[in-house]
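Only one chain is shown below, in C-alpha cells, and it's the form predicted on its own.
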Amino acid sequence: MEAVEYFEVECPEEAGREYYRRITEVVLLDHNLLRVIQKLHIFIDPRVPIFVATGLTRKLPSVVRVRDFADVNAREGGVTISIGDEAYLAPLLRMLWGKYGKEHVNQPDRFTVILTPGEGDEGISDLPVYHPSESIYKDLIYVLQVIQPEGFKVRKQYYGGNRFYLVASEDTLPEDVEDLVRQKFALMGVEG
C-alpha cells in the first residue's frame, strides 16, 4: 500500500497477520479509500478475542457548495438555479426542500432548478449542499467492519477530525479499550 503513509498489522500469529494485511490491502482497494487514509495500524488478538482499528486521515475535501457546481441568478418572480454538475442535484434539491418548502421549488429540467417566490439570491451561492467527509468515515468506518473478523458483532467506533478507529470483540469489550486505542495511535506516532 504505497499510497498510505504508515500501514501495520499487529497479530500474535505470523499466518493470521500476513492474511489480514492482504485482506486489508485487497478492501481499501476495492473501495477506493487508499488516497484518503494517511495512517492505519490493526491490531488483532484472536486470543482476547479483539481487533482494533486505528487510522487517521488525510486532509479532506472541502464542502461543496451551490456556487462550487452551479451558478445563482435572481430574476423578477424568483431565482435561477443553473447545474452545471449534476452530481450534486439531489444533495441540492433535498437541502432546498428543507429551507424554503417543496412548493417553492420548481425543477422544469435536470440542468435547471427554480426558487418562487423571489427568496433573492443573497446567500444562496454560499449554502453547503454536501460534506465528503461525513460519507468518507462512513465508507471507513465499513470497511473496518469488512475486515474484522467474522463474528465480532460488539463494536465501538469513532470519526472525527481527522482519526477513525473501530475496535470489535466477539465477546464484551474490555474496559481499557480507550488506553488499547490511545496505544494503537501512539505506535504511529499520534498523541492523545
Contents of the next structure:
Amino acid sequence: MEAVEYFEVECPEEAGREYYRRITEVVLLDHNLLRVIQKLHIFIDPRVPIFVATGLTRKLPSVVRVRDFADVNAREGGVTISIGDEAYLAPLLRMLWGKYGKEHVNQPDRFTVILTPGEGDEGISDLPVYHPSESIYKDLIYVLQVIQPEGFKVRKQYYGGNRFYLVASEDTLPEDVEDLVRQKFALMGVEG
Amino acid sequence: MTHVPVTYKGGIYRHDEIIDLIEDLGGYIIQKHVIAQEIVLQALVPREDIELIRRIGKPLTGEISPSPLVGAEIAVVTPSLEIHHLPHASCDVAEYIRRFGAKTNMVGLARGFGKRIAQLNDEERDVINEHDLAVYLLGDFEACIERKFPVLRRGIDVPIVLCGGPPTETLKKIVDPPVDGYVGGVGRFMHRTKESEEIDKLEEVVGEVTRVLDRHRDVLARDPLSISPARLMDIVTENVEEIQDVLSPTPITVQMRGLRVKLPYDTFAPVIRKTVVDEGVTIGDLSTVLPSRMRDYILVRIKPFSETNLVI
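Since we've got the form predicted on its own here, give me the form predicted in complex with the partner chain too.
In what comes next, the whole complex appears, and the chain from above leads the way.
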C-alpha cells in the first residue's frame, strides 16, 4: 500500500479493523487499483451497522481519441483507419457503427477499418473513443462492494472529479449520511 | 476389538492386497481414492493390527497414518457463497478438514449474510442436522456474531464449532448458551491460506473439531449403537447391488451415527429396511431409515442398544 498516500481503516473493534485493513490491501492489489487511488479512508461500525469508504483518485489519463492509436487517411472511395493499438478496436467500432451505421463501416482485416461514404477525414481523428474514467468508476465501485461486509445491500455511491465514496448498510441509510461522508473526507484533509 | 481410523497412502501396484488384508483383519474401507499412480484408503482397522499393515505395506511404498476424522461427516456452514466474496476461508477449512479423513460438505446459507437480516431456513437446518458436526465460519465483527449467531444456531442439535475473526476468548464471551468448540482468528479474509500462521490456524480448527468429536464419541459410547456404521455400510454394499452404479465419490457416506445412502428414497428405502443383517435381524430392526433433505438420498440412523437390546 506504499503507492497510496493516505490509507486508514476506522472501526471500533480492533480485530475487525486489522482484518479489513488486510482485506482492502488484498482486494485492491488483486484488481490492480493501487496505482489509481491516492487516498482512501474506510469506516466500519458493525453496531449500526454502516460501511463508509471515501477516497481520492490520482489524475486519470485523458480521453483516448482516434488519432492516439490509429492513422486516418482519406482516399477515393473511403476513409481508411489503420489501427496501431488493438486494445481500443472494440470501442472504436462501436462508436463508428453508431455514428455512420454498420453498412458504411467495413473491416477487411484486423487492423484496418474503411468508412465508405468518403466524406473526407475531417474530424475523425479527433473523435473520442474511450474514457478511462468510466471503467475506473465501475472498477472502483465494484472493488468497494467486494471489500464491504457481506449482506450490505442498501448502497449509495458517488464518483465525480477525483472523489469517490460508497456508503452501505443492511438497513435504510440515515438521512445525515452526507454529513458522515463529509467528516470522513475531512479526516483525509479534503474539505467540502 | 477396537477400530481406529487410519489413512493408507501407497502405490497402486498390488494395492488390492492391502484392501484384502484390511478386510480379512476385520477392518472396513470407508473410502478409496485412486489418484494417478497413487491410492489413498480411508479405513477403520483394528488397533492391534496397524503394525502388521504397516509391515506388509512397506515393500509397496505404503504409509499408514492416523486420521482422527475418518467416519465423520462434517458440515462447513458459511453465511453465503457469493461469488464476489471468494475465495472464502470456508473453502480452505473444508479442504483442510478433508485431509484428516472427514467427509465435509459446504453449506452456503441462502440468507445467512448481514447482521439483522441473517436467517436460517428449515431445509438448511435439517441438512445441517444430518451431519455429525457443524463448523460455523462467521465474519470479523463480534457485534455481528453476537447478534446473528443465535439465529443461525436455532434448531441445530449437532455439536457446533464456531470460527470467527475475533479472538477465541471474545467468541466464548459473546456466545450464550456456549457451543462445543471455538476457534478465533479465522474470519473473513480474501486470500488463500499460504503462510505458516494461517496453516497453524487451520490446524487449530482441525484440533478443535477432533476434540469435540472425541467427546461426542465418548457420549455415544455410553449407549453404544446396535451395529457399527462401517459394518452396516459393508452389508448395504453387499446386498443392494444398485449402489455399484452410483457415480458419486462416496456412494455410501459413513457417519458416526449412521449412513447416508445415495439412492432414491422411494425405491430403495423398503429394500434397505428388509436387508438381513444377521439371522432374523434386518436393517429396519436396528435403525430408522429416513428420507434425507439432501437431494433424494436415504439417511439411515442406527438405534442405540437401549432401544433394540441388540448389538451385532
